[in-house]
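Single chain ahead, written as structure tokens, the form predicted on its own.
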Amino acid sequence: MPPTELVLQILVNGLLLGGIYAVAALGLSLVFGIMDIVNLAHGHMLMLGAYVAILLFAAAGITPLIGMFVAMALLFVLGMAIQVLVLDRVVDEGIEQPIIVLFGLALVLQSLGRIVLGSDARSAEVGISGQSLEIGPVLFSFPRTVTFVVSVALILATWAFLRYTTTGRAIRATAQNRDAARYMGIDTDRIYVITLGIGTALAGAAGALLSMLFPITPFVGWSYLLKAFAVVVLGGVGSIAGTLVGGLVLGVSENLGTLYLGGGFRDIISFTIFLLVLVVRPQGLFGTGGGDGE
């Protein structure tokens, strides 16, 4: 049986990592929410806003947490583009010609990640790297407790953008009934445009705060796809305060699995609780359905 103080301080690096896949559930649930959209490239994005910090923090010293607006930037156009020049042309389609395409999409991204970076594992490891604060038995990692408080930042800021503001209220009323906001005067398409551009910017921005934690390869995509989905089948399509506890529980659920099981069995604990909550709760613990970002 481990000791009470292990326990005690993989909770809390559970609770830590859980912050970044909520940010990175994110934006896979606002896309599927609003636009019904499964975007399978959601983990490719992912990868490479990573990769545009850990490059940016190669070649000029500019840490991650600043490469990360960056590649938020980069990512919320690439988003608003793949929207414009490919979903669009196939989004009356029916549901699986999306999939098929961004299915394509994430296959594109991988193999051009893989011939461009080649498959070594990048990170960055910043000053902070290796640092940490001791509060009683626990130590606080201050690369994970300065990731996580920008997580929540994040979080925050995405609800407060879809409360407070026009565009924000537009995506919501998009969100609620598509044909209805249309003849309310809200131009849904440009909506669609907006609402993956921020999907892939929330993805972008998980990349890079992950590039600070773990290694990451070309080959990450579908492994943090498979996390976003666990965080928002758990939390309901649509919450954000589901998703940001959804991604806490998968944090801790994953410590605690590798703790007693192995860290082989990481991806595998996220594909159980996946399963189990589409069984048991299919909706998730705050999961409506209406995908209003409330």
Given for the second form:
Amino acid sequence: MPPTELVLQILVNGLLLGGIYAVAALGLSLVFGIMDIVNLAHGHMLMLGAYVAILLFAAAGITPLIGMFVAMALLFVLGMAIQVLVLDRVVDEGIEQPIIVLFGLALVLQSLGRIVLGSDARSAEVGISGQSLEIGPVLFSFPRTVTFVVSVALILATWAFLRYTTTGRAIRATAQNRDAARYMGIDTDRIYVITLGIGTALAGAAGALLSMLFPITPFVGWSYLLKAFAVVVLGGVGSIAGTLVGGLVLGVSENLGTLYLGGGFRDIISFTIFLLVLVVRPQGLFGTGGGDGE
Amino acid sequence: MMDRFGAAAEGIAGDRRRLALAAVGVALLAIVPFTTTAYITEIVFTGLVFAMLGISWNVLAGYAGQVSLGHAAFFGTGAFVSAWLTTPSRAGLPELIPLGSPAAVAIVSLLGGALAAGLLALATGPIMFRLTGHYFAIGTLALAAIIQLVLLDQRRFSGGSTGYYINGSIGADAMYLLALVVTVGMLVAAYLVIESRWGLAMRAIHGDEGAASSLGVNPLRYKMYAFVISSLMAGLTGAIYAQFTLYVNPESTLDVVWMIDTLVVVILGGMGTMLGPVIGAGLFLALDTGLRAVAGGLATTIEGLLIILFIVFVPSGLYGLVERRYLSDDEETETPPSDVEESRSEGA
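Rather than the form predicted on its own that you just supplied, could I have the structure of the form predicted together with the partner chain?
Every chain and every other molecule in the complex is listed next, the one we just looked at coming first.
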């Protein structure tokens, strides 16, 4: 049996990591809930965001916390472009076309990532990496704590945006009933463009934050896609509160599992949890079903 | 010529012209190992592997409408089980096949690989088919990732990230010819399945699962048929690949790259058409070999872009394009079972 302090420490680390997982999942969840599309390139967009932060840090010493906004802006534009140029044309063709198109997009991003940056793992080694805050027997690592706080702020900001802005309300109306929203004068095509933009911007933010904690390679896209989707399934499609809870649950279970089973099992654990939840309760542990449309 | 029999037998053996073309094609492929270099033989062999994977995935996705992203898992399972059967010592397993004739060893290892993949599909299918649409796609992706990670972790059985070399029994040329025979066999098998009552049920589920169900088709049963048949084929392909290259590695053999290649092949050729995967495999091979020479590292990027462009602008693939223009000479009846008409499910 590992000592209690260690378990406590692992729990805290998992919770702090879970915040980023929640941000990573939020964009996926929004797009799925509102547009009924699983963005299979979401993990690769996250990878792209991480690289933006890493490059900015390496080239100009810009901290990923600032680089994050650059990544978000770039990915917002990329997301909108993808919706206009590609997804718009296939979204009414049935379910297979969007899946395959987005799979192809993931392939493009992964191979471009490898060409531009090589296959080596990179991260943004910020000066604060080693420092930590000691509360009782538990260490709060500085980067983990900071990224957690930023993650929660991002989630709250997204929530406030959807709740209080006109565009946010239009997005929610479109999610509830696309046709009715259109009759009420909402330009649903524009809403889709904005939604994919926000979804990918959040992926970019999560990537920038992750680049402070973990090494990133061009191949991490699939893994983070599955993790983000696991959180969506845990929390329920389209539920912001559920996403946060799902992120924390995933972060903690991954870290606990690693403690008991070994590091090689980190991804196996999260993917297995994911499959189990998916099969037992596809609408999510906390979800109401959202707009999955199945 | 328009008797009912001929009309029903459209597809691979639909008319004499196509049959003759096919015979010439197979004959040309058969002499490759004896007239060219080992290097070219290996390239063409890779094309056959792509064709087999394409045919196999097409049964499940193109006809039954279940877009699986976990195909690599069944390919990899076939490769590893065949490797364990011919070279058990590397994985610390007991000698299972009493080493008789080399041909017997080869055949047992191939069938073992196919069977293992089929059993895996049989075991996981009922779980996977609790999912539909996007959930099924991403569920199969997760399943494949788990299988790959477990094998990577179990170094004793898989050789870890370095993989291991296996003993071949019948040589590369014989394995190449076997691959050719199996490719043709798979095409015929897929054709027979799709044209049978099973295939009719699969296509009905693809069109509208609810309607098919209300007409008395049990969706789960026919999806399972498609899944198991498709996985048997993928497993056999993996086993053939392992026995040709004589090397297995959980990182490369089970990688999502196989899924990507399969997808490119079927999308370029024509999803839901019988010859689409074969044409797609040829095209992909030429493209891949040519692109790597010209564009180097950009080749994969271009392939990804091609998937997107084809889905958007040529959803019926090259086969659909060619068929509409040149092959439908006598009748308008040659519409391939299209996946375009499928409408979005209600209630979004």
